[in-house]
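Next up: a single chain in structure tokens, the form predicted on its own.
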Amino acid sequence: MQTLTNARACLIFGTDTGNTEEVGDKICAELAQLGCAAEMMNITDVSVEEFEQFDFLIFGIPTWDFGGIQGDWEDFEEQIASAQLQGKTVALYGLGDQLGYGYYFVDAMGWLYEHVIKTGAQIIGSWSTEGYFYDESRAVNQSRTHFCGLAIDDDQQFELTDARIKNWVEQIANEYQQLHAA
């Protein structure tokens, strides 16, 4: 059986202004407390070979302006579509303003996942739309209840993160170890 604690895990984040990086530390560090130790990689000093040899990877974006993908992760679309990731487990987390950018709040995290889903991963770690204030986004499930991944918004609830942080790291734990469980 495999266990999150021995795991082969990566946190693989892109990022402009260093924000995405940011809450990749504090991944990391609940990862740490709970017996996972992950690296952490810039999508731009990866490759998609590296990231095959992982058991868990997260994947951090930041959604710019009015949808856009991060600069990083969008030169590399094409790697992430021949990722050889069956028997992986992905877990993605999303960097927005959802008062600013209201119509497009996460959406760089539904492209993400649109990619990753069709190279055969398992992804784990939704996140419920609960408390969040947005008129749309490409990353929310048909119904509105939960996005593809755990929604970060520090711009207008900084407050939250920390909290919302800890919480999702304890829920992927949990995810990981009932996948995995033998």
Ligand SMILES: Cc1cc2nc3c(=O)[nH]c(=O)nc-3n(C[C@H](O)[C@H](O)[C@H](O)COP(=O)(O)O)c2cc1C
Contents of the next structure:
Amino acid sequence: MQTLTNARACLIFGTDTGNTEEVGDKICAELAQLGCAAEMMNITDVSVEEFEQFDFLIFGIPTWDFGGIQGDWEDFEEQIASAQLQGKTVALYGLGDQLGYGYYFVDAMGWLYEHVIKTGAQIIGSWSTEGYFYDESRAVNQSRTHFCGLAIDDDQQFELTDARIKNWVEQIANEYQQLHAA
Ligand SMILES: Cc1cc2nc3c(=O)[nH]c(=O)nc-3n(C[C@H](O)[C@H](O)[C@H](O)COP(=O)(O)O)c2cc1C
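What would the structure be for the form predicted in complex with the named molecule, given that what you showed me was the form predicted on its own?
Full assembly next; the chain just shown is listed first.
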């Protein structure tokens, strides 16, 4: 049986000013507490072929310039569109600023979700929109109850970041175990 502790896990992030990497470090530290050793890589240093080596992939992306996709992820668009990730489990996290860019909050995470869902991967880690104050987001479901992954706002709600990470990592660990329990 595959478990979180023997899963080959990798966190892949893109960043312009370092926040998404910093959050990635914290996610990996929490995963380590649960016995899961995740490698961490910048999207600039990865190929789709490398995805194949992992069972569990965590993708991190910030939104820039009114709903824009972080540049290194955008450069990766063709590769992710052609990736075959059947059998892989993927969780997403996104960084944004809900007051500064309230009509585009964590939009890039929604963009990434739209691509990943087409690869055949199983996506886990949807996250409640409760406690966020934004107008529009590409990363929410139709009823606006959930983001497609963990939304982190280090600009406006920095004080909530660590607890959100801890709770989300526990959530994805449970979801991963349940998915692979059979
Ligand atoms: C010029 C500028 C544009 C931004 N545009 C958006 C946006 O459209 N939507 C959003 O949610 N956040 C937006 N942000 C907030 C960033 O996503 C946020 O600061 C994030 O933590 C940056 O992550 P990084 O350091 O990993 O690049 C913007 C920030 C700046 C300075």
